[in-house]
Every structure is written in structure tokens, then in C-alpha cells.
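In C-alpha cells, one chain follows: the form predicted on its own.
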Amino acid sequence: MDVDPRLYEQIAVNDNDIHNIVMSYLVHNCFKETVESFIACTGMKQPSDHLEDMEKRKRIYQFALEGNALKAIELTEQLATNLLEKNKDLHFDLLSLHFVELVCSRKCTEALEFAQMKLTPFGKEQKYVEKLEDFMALLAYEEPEKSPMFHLLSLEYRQHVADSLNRAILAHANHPTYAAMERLIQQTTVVRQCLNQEHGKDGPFSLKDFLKS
């Protein structure tokens, strides 16, 4: 079911709703200068810390990024105390991250010193036997790029560990852990597909047609 414009083309909206959702992104992202700019063309007030902690947001999200772990490992403990020794998933995944940058750099031994060491402790639990597994099993391969684990080599995998440790970071400090656009993307998205469903609508929707609409 599409929903006619004219419901909702005169509803009016807040311009500060509008610049909160966007100010929002930019924050979750660590954008620092164009939020900067941002606040500078819309007058809008950011707590200077909230700043400062943006910038040590980035450099942790930019190391994790590149697969540099053990430095977004110590940056992230002098930002948010204990939250690694809470958070054994996301540390788990920090670790995994140095130990697949030495298996691409062929530095086969020291990976193995190291995932003996820093990962093999995470086996006494059961749900993390078959990621060590997966991860172990790239020793394996001369081409670990043509293992069938490669995905664990690739950039979507440490962006979804930058991503996850960037959350955790606002979690701890108190701050949303979704900028306001994700959330309202995410709840309409949900909201048209109850209502393709409801009203008999072939096939899932699509947020990618609805922004063209």
C-alpha cells in the first residue's frame, strides 16, 4: 500500500527537529569538523567534551578500521575504563582483528604466539570455540584471501568491529548508541512492511524506491 502524499506533504516539521536528527548523525559518526560547521550555520549549542570525546571516538573507530587493534585496544581503555573487560564479545573481536592483520602480513609464528596467548583463554566458553576455530583455520592457507573464511580478511568485517566498538563507546557514556536517522530509517522500514503486509502487498519494502518517490 502507498501512502497518499497529500496525508502527509502538510504536516508541518520543526526545523530544530531537523537539525537535532542531522547534529545526531554527525556526532555518531565522528564528523567533528562538519558538526563544527554545522553548529556554526544553525546556532545550535555542543557541549565542548562532547566534542573532544567525538575526536577520541575517531581515532579509535579510524585504528580499528585498519585493522591497527592493540592501538584502538589502548585508546578505547584511556576513553571508557573496564568497558572491554565487561564487553568479552567486542573484546574477542578487537583481538581477532591484530590476529588477522599478522596472518595477512605471513607473520604465521607470531600469530600463533598470539592467538595462543590472547584468544585461545576465550575456548573455556562455548560460544566462542567456533570463531576461534574459523579464525585459526586461516594458518592453513598460503592465500588466506582464497580461504573460505576469507570474509574474516575483508573491510566489512572490521567496520562491523569499529562500528560495534563505537556503540558500545557511547553506551558507556551514557549517549544513544543509534543516531536518531538510523533509528527512524529502522522504524519505517518496519512500519511500511506491516503495512505491505496487512494490506497484501507483494514483496518486501524497498527504503531505496521509497527515497526516490
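Take the two forms, find the largest set of C-alpha atoms that superpose within 1.5 Å, and that set is the rigid core. Positions refer to the first chain, counted from 1. These numbers were taken from a predicted model, which means no experiment stands behind them. First, how it differs from the form predicted together with the partner chain.
Superposition on the rigid core between the two forms places the CA atom of N20 less than 2 Å from its counterpart.
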Second form
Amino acid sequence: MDVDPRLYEQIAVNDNDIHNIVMSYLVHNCFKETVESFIACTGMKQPSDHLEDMEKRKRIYQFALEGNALKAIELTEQLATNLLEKNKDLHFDLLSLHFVELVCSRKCTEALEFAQMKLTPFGKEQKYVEKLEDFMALLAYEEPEKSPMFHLLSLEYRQHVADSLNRAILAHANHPTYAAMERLIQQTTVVRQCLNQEHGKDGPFSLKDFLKS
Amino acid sequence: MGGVGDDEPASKRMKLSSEELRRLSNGSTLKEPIVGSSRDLMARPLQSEGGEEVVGSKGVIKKVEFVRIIAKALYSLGYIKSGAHLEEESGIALQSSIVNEFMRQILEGDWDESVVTLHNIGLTDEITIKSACFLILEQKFFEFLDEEKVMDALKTLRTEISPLCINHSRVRELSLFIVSPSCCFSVRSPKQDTSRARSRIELLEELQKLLPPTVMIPERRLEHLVEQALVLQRDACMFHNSLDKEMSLYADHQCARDQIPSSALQILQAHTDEIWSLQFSHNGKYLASSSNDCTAIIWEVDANGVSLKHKLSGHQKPVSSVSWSPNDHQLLTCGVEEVVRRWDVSSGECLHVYEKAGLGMVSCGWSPDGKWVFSGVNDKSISMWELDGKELECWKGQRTLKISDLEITSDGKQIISMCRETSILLLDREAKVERFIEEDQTITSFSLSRDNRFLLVNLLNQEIHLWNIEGDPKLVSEYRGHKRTRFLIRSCFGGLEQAFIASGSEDSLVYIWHRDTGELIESLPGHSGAVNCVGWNPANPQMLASASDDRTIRIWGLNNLSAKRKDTRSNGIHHCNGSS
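Give me the form predicted together with the partner chain now, not the form predicted on its own.
And the full complex, kicking off with our chain again.
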């Protein structure tokens, strides 16, 4: 492709578009106050209940991130009924967060009972069996942090579940599940990498370097 | 395991012998320092200085080992007193006292004590010790679950099993069992497919397999050794051609000659000229023969003998070969450099004629699914047709000679044909790979074994060679004795599990060799002309047919009256007969 990569300088960018992109990011991540002041500064319009939902979504996300899955589930049910019924994978992941909490606090009996009541019903379907095994295996070790499944106790895992929950709630309310900003960065990375390969430059595309340039 | 199957008698048995042992170590003189204190016993082969005592004429059987496996066999047969007596009289203990203690603890479920004993037995390999502990604790775990003591099971898992740090995937499976014993949808189903603990005897057997045999003698060792000997005898038996023969321990197994067909039971006269080829159908119910008189005949084989069913006329040239369809409903016949005809066996009608303008066929064969017909052509190519005559493929180049055999393996993958005077082509149809068998002499004919692994090749110099055609062809055996100077002589595999090779000969005899040893077993007189072809009934290892220039076919069978009863085919041709 013999296109001058600096063609982008020719493209005109609309201010409204930029506002929308920024807003999409803020909304996705529930930065309520920032949204409010951004609206005030730019004079954009937003439906009012949007803010309320954002607040609720933020709390749900926080609870999930902390590992307080039961609270997250409760609030999710309030905000979006049937969501978890329709998203069994997500439901399982959230319940497993609670299980992990119990295991970490060494409450083995409770953990076992919880697993028997809430998690094993999923085991009827083949695709959950392996996940179930992963979690149950945590019970087998006195120090779960040292078990082969230690990654299930990590912040990354909780973040992953919390993110999925967030996206599910957005989808439920017919909002986009990915912030436009995120998508654009993903696009750019791909395009840049293609261009780099075309021009024989080594190494992956670095967003950091790009932003500095 | 012997007659004693369940837990209780076994533990009693163990108690008895350790009691005997205690008496033993309290004072009798022993020839060899086997039963010392448990600390002395190390798990290495018992060595005394200056050689151990041996039994047997060859001096390879160690007496201690011999006595121990006999004692073990006595116990497993249930002869507890005899076993104990043997241990006492010989002064050789079956097992050290600590091992006896260990076994007792296992059978009684003293898990924690057994783990301690295990560490004292004197094993040197860490992994073995851990694996054995794992097995024991796993049993403990499952027995808790069976008694619904879930928390105890969990505790065992957490505090005893996991810290062993081996077999993590099994630990995973075990944790699932805790939560829900019925939740076993894993396709990789464990050896136990329920959470029921296996019996303690089974656990002991598993442990015996794990621990070195010097520590714990494997179960059924004596029986295994005897079976080995019997199998070797059977394999060496040159005349072994009947399933009925039972093997006895009293004498080395040796079938008498009378199992091999050696008596001409019938002489079939219906052809009016030299008979060149014959072949039994796959189910052994029919025989097809082809002759210089331009006809082929289908014979029927039943309890009364062989009788003529159909005479197939139509060829204008002598018929050189026949080939049965895989389901035996149809027959192909090939005229010498003429056409190939397809016949219906029950009606005797000619269903189709395969020909190529200006060319002549030299051989014929079926695809294993019965849908296609192959034929060698005298322009050196091989053609393939659908049953209705539509030509599908044609392999050109040096594929075949003027008169030659053609075989297709039963999986349809390989076509075997003579491509040059001294070589045979093995053509893999799918992979398009060609392999060759190269001989020094001119090849006159060949035949394929039923399991597709071997090819029997007849040579101009009166030798028959057996080739293994799996992978790179390898010469395995040679057979000699028959005569072949001017004519085409054919040979074949036959008998029980194709353990024999039979061939025609120009001196009018039928020759039979034992395949593995290459020894000539029989040379049967009777024909008055060269014997061109032999066939062995695949369904009746005691029926052989030979075709001769004297225009007759002889049916050979067993030399005694009992042969009449054995006419109908026996079932177990494909099984490795145990007959024990």
C-alpha cells in the first residue's frame, strides 16, 4: 500500500466527535462527576437517568473488584433483572468470586457448602465442569496462594470479572459495550502495525511512543 | 486372585504368616539371612557372598526366588497352611516381617500406620514412596467420602495429600469429588468412575505393582511364567492346526502331524484341460477353479464334500485367474490377454465383461468394498472400473507384466503388482507412494497374507520367499523343496492363523511348510501332473485344494475319521487361541 502515512494530517476532525468519544470513555468507566462537569463545559446533552444508572453501575463494579460478589449480584439484580439468568457464564464467574473469598479467609466448611449449593448445579453442563474443577482444586490446598490455581485469587481475575459484568450491564441497557475510545485505539494499533510491516520497520506499534511524537 | 477374594480371609492369612515368622525369628537356624530385623532388610536383590543357591539344570533359577513364588502361588490358591509350612520348612520367608505388617495394615485400613511402615521398608526412590503414600491416602480419602465424612475427607486432602506435591491433576479431580460425587462428567473418566472406594485388595495390588518386586512379590507371578512357557510351546508347535488341542503342563505341547491335511478326500474331475488356478471364497463355502479349457467352475463346499455348482463358459481364451468379491456373491475371471468377466455366483450368469479395445487383460481383483474392479492390462498399465464398466482410473507406466498377479490389500490402500521381472510394486493409492520388493531371480507369482502384512513370492529358482511388507519390505523366510522349472506355480498361506505355506510343484506333489520355522512338513503325492496352484480353505484350516495339469482338483483333509466331523468351519480363526 503506497500511501503516505502522514495523510492523516489532511483529515478534519469535528469537535462534537471528540466530545462524544471522551464522553463514551467517561460513561463506560462511571466517572460521574467528571461527566457532569464535562457536560457543563461543552454544553452537550445527556439524558438524566444516565447519571443515576452510572452511579449504580459504579458501585456494582467496585463491589465486584473487591471480591464482594454477593453484594454485586444483589445490586445487579436490582438494576437489571434477568441479566444474570441470561448470562450464565457471568453468573458463574461472580459466584466463584465469592467462593474464592471464602477460601482465602480459610472458611473451608462455608466454602464447601456454598460450592455445593450454588456452584455444582452448573456442573450439569459439560462446559462448566472444567471451571468447577479449577475452583474446587483451591480447596485442596492449605495455602491456596501456592496452588497451581493461584491466578484465580488475583486482582487481575477480579478485574476481568468486573469488566465483564460492566459490559453486560451496558449491553442490557442497549448501550455500547466498548467505549469508542477503546475501539479507536485498537483500530489505530492495528493500522500502525500494518504500516510498520509494510515499511519494514521492526517491532510492534508502541502507543506510548506515538503519543509522544 | 486365587479363590480368596475378599478382605477378611486375606488379613487372616497375613496374620498367620507373620505369626509363623515371629516363631521363626525366635530361634531356628536359617540358611540365608533373609528374615532379620526389619532394619536389616534393604530392597535390593538378596546376595550372599560366593553365589546363591540355584535350582534347575541350567543354573539360572535362584532358589530363594523359586520358593518365594511357589509360596505366593500356594497362598493365592487358598492353601494357607501349606504356604506357611513351606516358609517354615525352607526357612525362606515369603516377605519380610515389615512388609507383612504393611500389608496387614493396608487390609485393615490402618492408613496412618501404614504410611509410617512404608517409610521404614527401606525404599530408596522418593517418587515411589510418595506415589505409594498417595495411593494409600487416596484410599483413606475415598473411604471417608463413602462414610459421608466429608470434612474428614477434605482434611485428608488438604493436609496429607496435597503436601505430597505430586499428581496435581489427580488432586483436582479429588476436590471435585468432595463437592459432588455425582458430578463426574469428565470425559477423561478416572479409573474409578464412581466415588466408591475400591476394595483394599485392589489397593494392595496397585501397591504391589508400584513397589519393587524384591519387596513385594507380584501377584500371580508363577502363573504368568507358566503361561509364558505354554505360549512359547504353542508357537513352536509346527503342526498346530486345530483349536481343540488343549495344552497340558505334563509334557511340552506338540501336535501330531495328523492335524495337517494330508489325505486326498476327493478328486474333482470336470475340467477338460489343465487347471491353472483355484481359490476358495472368503467364507470357505465355495471353490473357484479356472482352466486351459477356457472355462471356470464354481464348486460348492459343504458337510458332504465338494460338488460342482456352475460351469462358467464364455471366455475364448484359457482362464488364468479367478477372484472372489469381498462378499463372495460374485466372481471375476480373467482370460489370458483377453477380457475380464464378472459372474453371479448363485445363478452362474455372466453379469459384465470388461475389455479394452486392442488390449488384453492379464489379471483381476476387487476393491475391498466390492464397488470397483481392478485389472492388469497387457500394455503394462492397471485399470480400475466401476461395476457397470465405467473406467475410473488407469495407472500407466511399468506397472505390470504380461501374465501376472494382482492383489489389493483389504483396506483398499495398496495395490500390489509385478512391475518388472524381478520386482514387485507396492503402490499406495492415496499417498501415491511406491515401494518395491527386489529379488535376484525372476518372480513368477505372489500371494498376500490375510492380515496384509506379508507377501509370499514364488521365484524361478524354485525358492519361495516370504516378505514382510509393513514399512520397508524385508525378507523374512525362505522355503525350498518343491520343483519348478518351466511353468507358473502358485503358493499360498493357510491353516490356523495362516501358520503354514503350501505350494504346488512340477513333480506333482503338494508341498506344505511350517511358516515360522521354514521346515517342510509334508509333500503329498497323488496328482499325475504338475500341481499348478493350491488353495487353503480360510474357514476350515484342515481343508486344502490343489489344481493340476492332470485336469483334476484334489481336496485334501485329515488322515483320520474324526476329520469328517471337523468339516464345518470353526469360529476362532482370528483369535489368539488360549485353549487353557
